[in-house]
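In structure tokens, the next block holds one chain alone, the form predicted alone.
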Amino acid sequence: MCYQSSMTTDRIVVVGAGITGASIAYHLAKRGAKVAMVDAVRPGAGATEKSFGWINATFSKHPRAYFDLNQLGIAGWRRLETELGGELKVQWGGSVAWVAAGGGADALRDSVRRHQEWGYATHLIDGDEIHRLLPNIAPGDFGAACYSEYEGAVDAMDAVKAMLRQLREAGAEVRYPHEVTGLKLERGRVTAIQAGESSLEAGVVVLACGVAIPRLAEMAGVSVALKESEGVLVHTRPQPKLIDRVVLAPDIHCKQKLDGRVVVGGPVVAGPGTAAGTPPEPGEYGKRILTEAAQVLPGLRGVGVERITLGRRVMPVDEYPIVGFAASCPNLYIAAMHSGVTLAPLIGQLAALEILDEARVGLLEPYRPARFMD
């Protein structure tokens, strides 16, 4: 394939093997572009195999642009499962969600009316609904409960794979570990990276290596700003079959992955400029909720826990994603993706047209670097 772009004719180097790196590498290099990934330790490594992996554009994905934003992000994936044929396979089943009873009911049935006012297919549900939907949860006296029809769920590290393969096929360089310790900056903009004594020529880069990006952006006058966000995960040894859909209790959160692992968090952030906090310790925090998922789900009792994850989300300040090229670097392109697992499939294929055909996408005009900017 063929792509014309004066800002596009050399070397296209993706810094970051994540889900939004290999969504951005995947998408140029089916263009034709030349594309040189590089990862700091290996692909996903960083919060990509730490996530939960939840697609979704539920109740904390507001105002309506951002909504809109998410929505297309289920969009994509369902293209890009499409497109990777048997390589990807999302659990496409919905969520459950369901608030304790005597507390934040109406502000449930509130979101769920504002999602079906634009257009969200989701809906209230009784006990009867839950327990059709969820034989095997056992939900309690709840004040609300809603089923989300179209959300689903992936490994975010077989989507990497399969990407990876991809890109690999289409002759791009995939190198790891190659730490990006400088950007080579000329007349203010980046020529290349380097890595200790090496250094790789660009034509344009793609900043989408996580919380790493802050650093590197500023080494080009730069500002994204992120914030602390740690999430932490526990992930059950393989067991029969218990739920098919993404499970959003009042204190926890789970789905059962495809291979029989149950994965296991705590509670969901309810939205933007809200925090979660940090929990005190990783293993002592993922024994409780595990605890905790046992009331909801009983099938997890005395299940064997195979490994608990703390992962570092990319968090920006505003909790809205940084994406596009920096105005005071015209070829640094920044991906800090949150929703980063709903949003990777759209952002690689809106990046791709912005860097290869010079468009500027309208959905990403909210999003842009530039806020950060004094």
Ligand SMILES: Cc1cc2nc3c(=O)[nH]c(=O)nc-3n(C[C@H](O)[C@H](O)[C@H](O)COP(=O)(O)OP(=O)(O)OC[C@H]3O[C@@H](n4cnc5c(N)ncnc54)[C@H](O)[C@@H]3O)c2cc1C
Given for the second form:
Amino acid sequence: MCYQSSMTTDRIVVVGAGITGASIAYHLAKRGAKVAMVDAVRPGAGATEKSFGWINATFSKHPRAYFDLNQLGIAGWRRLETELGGELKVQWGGSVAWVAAGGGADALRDSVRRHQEWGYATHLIDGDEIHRLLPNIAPGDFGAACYSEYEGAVDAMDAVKAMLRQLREAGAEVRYPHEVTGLKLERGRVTAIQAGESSLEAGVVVLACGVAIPRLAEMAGVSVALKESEGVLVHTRPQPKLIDRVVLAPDIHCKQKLDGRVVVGGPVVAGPGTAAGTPPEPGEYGKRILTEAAQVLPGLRGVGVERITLGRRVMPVDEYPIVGFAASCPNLYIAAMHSGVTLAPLIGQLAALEILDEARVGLLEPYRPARFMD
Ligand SMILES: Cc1cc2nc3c(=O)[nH]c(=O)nc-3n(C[C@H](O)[C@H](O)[C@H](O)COP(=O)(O)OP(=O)(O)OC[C@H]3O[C@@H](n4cnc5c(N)ncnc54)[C@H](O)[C@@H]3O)c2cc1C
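Alongside the form predicted alone that was just displayed, please also present the structure of the form predicted in complex with the ligand.
First the chain shown before, then all remaining chains and molecules of the complex.
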């Protein structure tokens, strides 16, 4: 079946200006396509601006095909960083992870071995090596630890802004706030997006609007199954340099951004203020997370909370990406994924091949939207 619009010279409308939509729009515009991108709020307003931004292919990334996709995702960032020149800086430094004594050491060793067999640059390390890589970290007693050399972290908003600048230079239109409220359909194809009274004609529509994808896709009879998943991050004010790699301790994970701010991820707490979209009260929760983080990163002792973010992950029910043209609406392209930061440059590149060249990229076959249709 040919999924592609015969109208690649027509406008391609990308709905959602998060990291996924920005990357798809950027890669399309780079090829000379006529692109318009719209966002209900502002670029990055969804999961993207609340993301930790770890670029990785470790250990939740399996089976092999999904690991391969993520490893190519890492390579995609190397390529994008080069392409955007000085406009974007990824913090390459790898990640250091460890588990508590008696707390899953065998599982970590098995994961490291499996990833090594897949050719991934990760290896077990001892306390001396942790100290060499992270002199300001105090891991305490641990059961097993590893270093994944080629991982990194990025400020996803910096990346969105850099791609948007390029998009505008290529003549693409970026509209916000512009909430898509409907899709105009004719003979099984989408012909325009609607935002209240206004409509924008399209040869192809890309739905990259995160947790809003199921609602819009449903209008075209396409089922996209996401589940609820929230994540909290605590941000400090700029600090002197403490760490220059992603740190994955048993109960918290943290990184230090180029501006010196330390970002700490912890569990979502139950209780008031944790409803979707409403950050918990910064005071107590943030202090608790930073106190916990200070046990492994003593330089955080006494450091105050600057802000807390609570994000809704774009989490497919089976936790794998949902990417590609919808079988029942052949010019509607869906792009929903967790690990969207890791995957964004790659997905943008592959989506451009599928949208502009009628290619069906084999790497994306396991992730087609059709898997949710009865
Ligand atoms: C706490 C947290 C930590 C994370 N950590 C990592 C990590 O370390 N590494 C990693 O790879 N991934 C991570 N993720 C996941 C990653 O951030 C997401 O997968 C990614 O940001 C999704 O980007 P997106 O562009 O698909 O969606 P979003 O960023 O949600 O963007 C969707 C956009 O669509 C817009 N929109 C919504 N409805 C409409 C509408 N009707 N009309 C027009 N526009 C609309 C929204 O305003 C929004 O800007 C994390 C996520 C969270 C929440």
